[in-house]
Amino acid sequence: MIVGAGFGGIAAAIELRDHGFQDITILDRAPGLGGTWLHNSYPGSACDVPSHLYSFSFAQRRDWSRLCSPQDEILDYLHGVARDHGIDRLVVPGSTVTATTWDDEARRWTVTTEEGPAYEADAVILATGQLHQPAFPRIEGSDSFEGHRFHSARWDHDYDLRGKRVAVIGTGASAVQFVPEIAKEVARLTVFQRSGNWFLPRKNRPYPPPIKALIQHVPGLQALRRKRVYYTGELLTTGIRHTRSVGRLLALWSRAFMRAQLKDPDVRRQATPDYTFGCKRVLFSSAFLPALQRDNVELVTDAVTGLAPTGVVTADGTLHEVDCVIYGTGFRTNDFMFPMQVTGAGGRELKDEWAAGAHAHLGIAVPGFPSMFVMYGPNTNTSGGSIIVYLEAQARYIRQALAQVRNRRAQAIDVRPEVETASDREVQSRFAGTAWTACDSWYRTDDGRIVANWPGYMREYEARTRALDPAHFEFIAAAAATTSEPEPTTRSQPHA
């Protein structure tokens, strides 16, 4: 059973099918597959990682329209990959999973959905990711606002922004993409910023015909470009890990780029970050900063303290009258699969196990939750590469785990507590002295524990997940009531 039909769920299903695991079901609460690329359809939505790296290594395309593909093109790609591998037929859309429960006697999982059907499974893969639950800020008086409101991850395409006075709360990665687009059509745009961002350039124009021809027809060129982007991402991670050397050089590059883009000294002062380069997500855009200097755009850095019937109130007492408020406030990244109830062996609750911050061996396996695996789990986000690299590595690791179960004629596999504890301790220790610890960010919990990011490089994570060590796990025998030779696949069947 796989929960989530985004890149992670699709990657896991393909890997399992390619290695003999045929009985697979993918549940997703959305009306179709695509994950975050189905929901985030706001104007300008695109990946900020070049498409030849933000795509599966086994399903490379040479006909991307530009360096960083737009949302609809990525969604089309994911549909195509799923269709080519027969995975689209495994997806059960409109299925909101409310609980996954391990049965100690039957030694299987029961997966319950809000819509009614329940499923039994030998293994559960939670591929819900970190970027699927929109985060709405707690703002006093929100319900009193008489205008229109929506979150960028649930864009209201029926609402016409043309000629409207619009407020954007938040200046994260999503806002950086849609602000330049809507600024062209609204009457007035007020952007409320809590803190500035570090920017690096990204001119994402469509490929000219000669470049497209080279990519499509020169053997090895796309593979070479992919490798180049891979190591460029590793360089960014180097800058985050080594703030006084490479990080300082990257900060100088970013500052020079931002200064060249921000001709208005007041806007430059407001938009320039005051924290260490790489502490928060570094953003790639050559359009956002110029958009802040348009005649119809105002950047406000006073804190938002409330909403009134006619607009947004800031800490200086100013009422900014607007017709529409758009929340560009990101996602509840540290909630992972919650509020889903996940109950493991002995009735233990995952929410209790993670009360002090989420943790898992290699971000995948949690002790006491047999044959349950997490994709894009704790400490597997990347600040300088492509999450697709991590997802492919996780899919291979999970497949190895289930192959071990099958080959040993066991019922389930459970990571040893001491292995996971040592793994988590080592991961957390590697953050010391890096930019990630230099400020508060969505990478961290309220008490400062970093639960989102991997502390090293893509190549390190790939190496650590390349070969599963059976000694790191316990193997659970089949229950006495089952057949003598159980088949521990990802079988999932509705039951009454």
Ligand code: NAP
Contents of the next structure:
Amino acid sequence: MIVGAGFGGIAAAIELRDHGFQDITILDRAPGLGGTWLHNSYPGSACDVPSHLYSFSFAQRRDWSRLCSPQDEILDYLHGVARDHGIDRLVVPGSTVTATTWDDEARRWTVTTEEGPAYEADAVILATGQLHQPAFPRIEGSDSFEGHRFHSARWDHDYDLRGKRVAVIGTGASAVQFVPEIAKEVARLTVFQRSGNWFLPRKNRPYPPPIKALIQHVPGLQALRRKRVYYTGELLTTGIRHTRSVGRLLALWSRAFMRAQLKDPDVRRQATPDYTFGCKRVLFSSAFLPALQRDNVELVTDAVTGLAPTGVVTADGTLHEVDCVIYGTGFRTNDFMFPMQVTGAGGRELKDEWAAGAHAHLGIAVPGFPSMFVMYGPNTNTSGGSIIVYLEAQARYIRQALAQVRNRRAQAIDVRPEVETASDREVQSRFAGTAWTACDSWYRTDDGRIVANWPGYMREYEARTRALDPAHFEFIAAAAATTSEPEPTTRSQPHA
Ligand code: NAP
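For comparison with the form predicted alone, would you give the structure of this protein in the form predicted together with this ligand?
Next comes the full complex, this chain leading.
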């Protein structure tokens, strides 16, 4: 049973099908597959990682329209890949998983949905990711606001922004994509920034026909470009890991780029970040900073203290009158799959296990939760690379785990607690001295523990997940092992 039909869930399903696991169901609460690329349909929504790396290694396309593809193209791609591998038929949309519970006697999982059906499964893959629950900051008086409001991840396409006075709260990776787009059509745009960002250039114009032809027809060119982007991502990670050397050089580049873009001295002062390069996500945009300097756009850096019936109130007491508030305030990243109730062996609750911050072996396996796997789990986010690389690595690792179960005629696999503790300790120790520890961000819990990011390079994560070591795991025999030995599968049968 796979929960989540985004890139992660699709990657896992393909990997498992390719290795003989046939009985797979993918549940997703959305009306279709696509995950983040279904939900984030805001104007300008696109990937900021070049598409030849932000795509499966086994399903490379040569006809992307530009370097970083727009949302609809990525969604089409994912549909196409799922169709080509017969995975689209496995998706049960409109299925909101509320609980997944390990039965110590039956030694299987029961997956319960809000809509009614429950499923039994030998293995559960939670591929809900880190970025799927929109975060609405607690702002006093929010309910008193009489205008319209929505979150960037649930864009209201029925609301016509043309000619409106609009507030945008937040200036993260999503806002920097939609602000330049909506700035062209709204009457007035007020952008509320809590922290400045480090920017690097990204023009992302459609490929001219000769470039398209080269990519299409020159053998190996696409693979070469993929490799180049891969190592550019690794360089960014080097900058984050080594703040005084490579990090300083990248910061200089960013500063020079931002200076060139920010002609207005006031906006320049306001938009310039005051924290170490790479501590928060570095933003790739050549359009956002110019948009801030449009006549109809104002950047406000006073803290938002409340909403009033007619607008947004800031710490200096100003009421900024607007018709609409758009929250570009990101996601409840530390919640991972919660509020889903995840109950493992002996009735232990994942919520309790993770009370001091989420942790899992390689971000995938949690002791006491047999044959449960997390994709894009704790400490597997990347600040300098493509999450698809990580998801493919996780899919391979999970497939190896289930193959071990199958080959040993066992029922389930459970990571040894001491293995998980040691790997978590090592992961956490590797953050010391890196940019990630230099400021608050969505990568961290309130206590400062970094739970989102992998502390190293893509190539390290790939290497560590390449070959599963069975000695890291305990194998659980089937409940009726003494009398019969049924072959384990990822069976997922509705039983309601
Ligand atoms: P985000 O990066 O978490 O940005 C949220 C923004 O809202 C930040 O500027 C934050 O300020 C601000 N904010 C939060 N609470 C606030 C409050 N109470 N008052 C004022 N401002 C507040 O969220 P996102 O832009 O949706 O991006 C989330 C992640 O999604 C990204 O980091 C990235 O991994 C992914 N993403 C990727 C792409 C892509 O192209 N690949 C595109 C979009 C998003 P602070 O900085 O001060 O916290």
